[in-house]
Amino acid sequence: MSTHYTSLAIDDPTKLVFGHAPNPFTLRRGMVLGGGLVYPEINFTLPPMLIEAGTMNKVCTEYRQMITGVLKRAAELESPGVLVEFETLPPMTEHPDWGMQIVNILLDAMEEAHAKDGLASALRMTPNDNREMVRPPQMRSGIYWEGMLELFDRSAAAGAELLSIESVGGKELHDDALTMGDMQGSIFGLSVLGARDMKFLWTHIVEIAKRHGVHAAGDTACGFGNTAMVLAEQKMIPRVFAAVVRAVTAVRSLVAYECGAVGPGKDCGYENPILKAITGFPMSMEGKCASCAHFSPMGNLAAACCDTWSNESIQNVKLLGGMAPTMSMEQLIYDCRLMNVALGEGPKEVLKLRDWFVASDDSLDPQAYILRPDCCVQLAQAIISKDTPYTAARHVGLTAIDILRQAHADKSLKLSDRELPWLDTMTDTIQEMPDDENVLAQQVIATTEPGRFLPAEYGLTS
């Protein structure tokens, strides 16, 4: 049974802040997400190396070193709690036994840190979505689907409290839409293919979470919105195009919550503040501390509405101060300390710090501007005003364009002369799209090279 949101949990932008969510929840060791503190969320990965049966001892040694180092530093800095995210690499999902070796290493270290130092922690399990490893992607069956579900199930049974994923449904067509600056293709990939896959996938994830008494946390449109962001940073596509894509990604990611996810939405989903306004659930965010994984134009603004603050991912390499994951843990803790001091001082101080985060970034890039709290509430309202993901995607796309156009007109946002025509181009494209998503689907099926995607894997008939 899915939920369709018809009202906003946060309709006042002054209430869309870091550390507070209308629907907080408590983890097993007492951490309250969205309940008045911002927690650091650490994510780490291997240095370049092979992952195969013969190297698994070395892989396990790397993860044991990483988790020991970050938890030790968190205890030394007296962090009130830590989220640990384990994003598997593809072989670890393909071979669930390998993934579970690392899950158990992480959970054992977290239990030991709790017993020794009183450090509260929880594990977010994020299996890599391997379904795109076969072409065309097989989304609803096969070894990659089965391995992913097995890893979700076994890790939840072992003690992982949060289940997340960076799902890839629709990406096989969306990647080309991005490189071509094709807004119709982007909306189709996100709100027709992506939304259908999300409903299928998250129905299964929510069922697993309920069976084990854990939390289905949330998805991220990283492979869509963050790919657009990176391409815009490289000047391969317009920044305004990437900004509008970001607004549309919220429609796709919302489906997880409609299926029963409760947050915190995954860190690399920069669309999360829009989802927080709709659902009221806590959200993770990443910004300046994620530069170890990728650049972004919103390093401070991203913290404005976060409930956990993440580094995205960092490799286990040696730097001058120590191992990189441990250093990243320290950076996150100090950022969270500042936000938590403001939370302790009261709502006025929270708003002041939040608005400073926003003001430092919002005028310099449309991708940042579109995620101002006031814009997020406006975009959230646009999404819930429509009945289907497809109609919501078109409406929020046009709303995002109007926001950017007005911001440029009142000189609150800098847009280059070569980007401005794209506002009209995108408007025309969205307005000319068919009202019926099935009509668009048949047009796409008829004009797409056979074998690029399998319509039946998305519940479509050709």
Second form
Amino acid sequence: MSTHYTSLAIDDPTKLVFGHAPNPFTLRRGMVLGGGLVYPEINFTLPPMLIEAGTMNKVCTEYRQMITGVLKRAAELESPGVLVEFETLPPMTEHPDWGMQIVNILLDAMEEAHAKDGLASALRMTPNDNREMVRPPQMRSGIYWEGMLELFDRSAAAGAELLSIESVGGKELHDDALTMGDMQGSIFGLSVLGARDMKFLWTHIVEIAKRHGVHAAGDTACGFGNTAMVLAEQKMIPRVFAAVVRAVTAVRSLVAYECGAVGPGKDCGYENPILKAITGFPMSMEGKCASCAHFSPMGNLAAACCDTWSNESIQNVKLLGGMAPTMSMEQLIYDCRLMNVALGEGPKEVLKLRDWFVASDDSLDPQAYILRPDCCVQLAQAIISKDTPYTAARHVGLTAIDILRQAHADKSLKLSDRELPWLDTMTDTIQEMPDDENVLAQQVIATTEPGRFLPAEYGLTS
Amino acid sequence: MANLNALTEFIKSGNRSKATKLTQEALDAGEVPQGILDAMVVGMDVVGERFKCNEIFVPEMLIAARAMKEAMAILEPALVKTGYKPIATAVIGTVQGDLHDIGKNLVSMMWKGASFNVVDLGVNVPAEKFVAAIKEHNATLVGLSALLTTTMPAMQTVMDAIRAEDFVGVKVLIGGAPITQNYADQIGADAFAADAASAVDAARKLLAN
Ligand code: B1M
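Target state, the form predicted in complex with the partner chain; input state, the form predicted on its own:
Below is the whole assembly, all chains and molecules, this chain first.
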């Protein structure tokens, strides 16, 4: 059963704020997501090392050290709670036994911190989408599909309360679309291939979550929107192109909620505020504290509508202050403290802080501008006004271009001269695309070299 | 005489149809194939330089690369007849366990633009496959890319496999977000490049030595 959203949970931009979601929910240790507090969400990863049977002891030692360090600091700083994300590395999903060894280390440490210091916490489990380890990717069966489902299932049974993934369906064509500046290819990858795969994948994840009484949280179009963002940051593609791609990614990520996910959407989904406006579910976000993993042009603005505040990922290396994950935990907690003080003061103060977050970034980059709360509501409205992901994608793409054009015209956003022609190019491309996605699909199948993707894995016939 | 300056311009602007047409005309007019190739490479060098200076984006650079690729398809048979050998044959890939390939693809594209013969092995490439490809294509340049801290050690595995073969004159260049010059030194790679444009300079330098 899937829901098709036809109205917005938040249609007033002043209600799209951090810490409050129309549909909050409570985790086992009492943390209420979207219920008036922002929680830190910590994620960490290994320093340079191999993961194989012979190094698993060392791998476990690293994770034990990381989780102990971050929880200790969270307790010392009296954080009202912590969300821990375990984003596995590929071999840990390929060999679910290895992934589970670490899940148990994390859960044991979280249990101990609760018993000893009263620290509330919950685990978000993010297995890898390894389906593209074979080329062309095999999306609906095979060892990678099986391993991923097994790790979801076993970690949920062991106590992980939130299930997430950075899924990759459609990426095999989208990467080239990004480097070629091809908006039609991007929309096809996201809303035809991507949306179809999301429906298949999230139907399974939601079913696993239900079986174990845990929450299917949400996905992210990281491999699409963040790849575009990183490429734009490196001046490889225009920022306006990355901004429009970001708007379109919301169509793909929305499918998880249509299938029954309840949030919080995964941290690196910078499109999450648009999804919060549509679904009313709490969302995780990352910004300045994630520059340990990658740069972004919206370090403050990203916090405007968050319900958990994340660092994306940090390596376990030693810094002057201590181990890097512990340092990252401290940064997140201080950011959350500030937001929570505003939440305690009342709606006016929340809006004031939110608007400062927004105003400090929005005029400097189109990718930030497009995610202003008022723009998010506009984009969300564009998405729900259409019946299918493909039609929604084209419409939200054009809406995003209009927003940027208008903002440049009224000088609230400065676009460089070499960016401007891309607005017209993207408009023309989207307008000239076929109205029927099946027509486009057949065009793509006919012109793509065989072996790049398997149409049948997306329910397409050639 | 064909206008080779115009060919350079067509490559720079990525005009595929005009670049291919002029290449054919130049051949028909008896231009020396090497001279035609040089005109194209000059065009791609300018494109690479403009990219380095943030004057153009990757899509514009790729359009130029496509024009060059199509013009090369016309030129290649004539070049081969003259006994022409590319500056080098390079084998490139993302190491085992790693699927990140955008950076690697850009390096590959830039190397092609510099008229290297590039064999791209794709992603998740095991050490044996690198070694087999070096042998099969007589490669003198190897490019390794890794983006994950946990696949960096796979570069060492490839280095060990290459060094175990006693290849003569095979140089290895490595890169990727977590890679540093220190790491290259540590695993015995010949060079490190921080980005795609410097990967061309680094490769040229390695091959000149
Ligand atoms: C031969 O000589 C040379 C010379 C120069 C060379 C060279 C070779 N290779 C590169 N260069 C150099 O030149 C290029 C051009 O200037 C440059 O290449 P880059 O590749 O650096 O730059 C590109 C042009 C643009 N940059 C990129 O494309 C990488 C950007 C980031 C955000 C990134 C992306 C986009 C992706 N990812 Co991934 N991803 C990240 C990256 C963050 C970061 N800080 O890099 C990183 C690397 N990823 C990470 C992770 C965790 C993962 N990723 C994964 C997947 C993906 C996507 C598929 C979604 C996508 C890749 C798309 C693709 N086709 O490549 C997964 C692993 C998949 C796998 N088995 O490899 C997954 C495990 C996530 C998951 N939950 O499954 C992190 C690494 C953590 C760690 N322990 O190392 C990460 C730092 C982001 C993070 N979360 O913090 C230079 O490095």
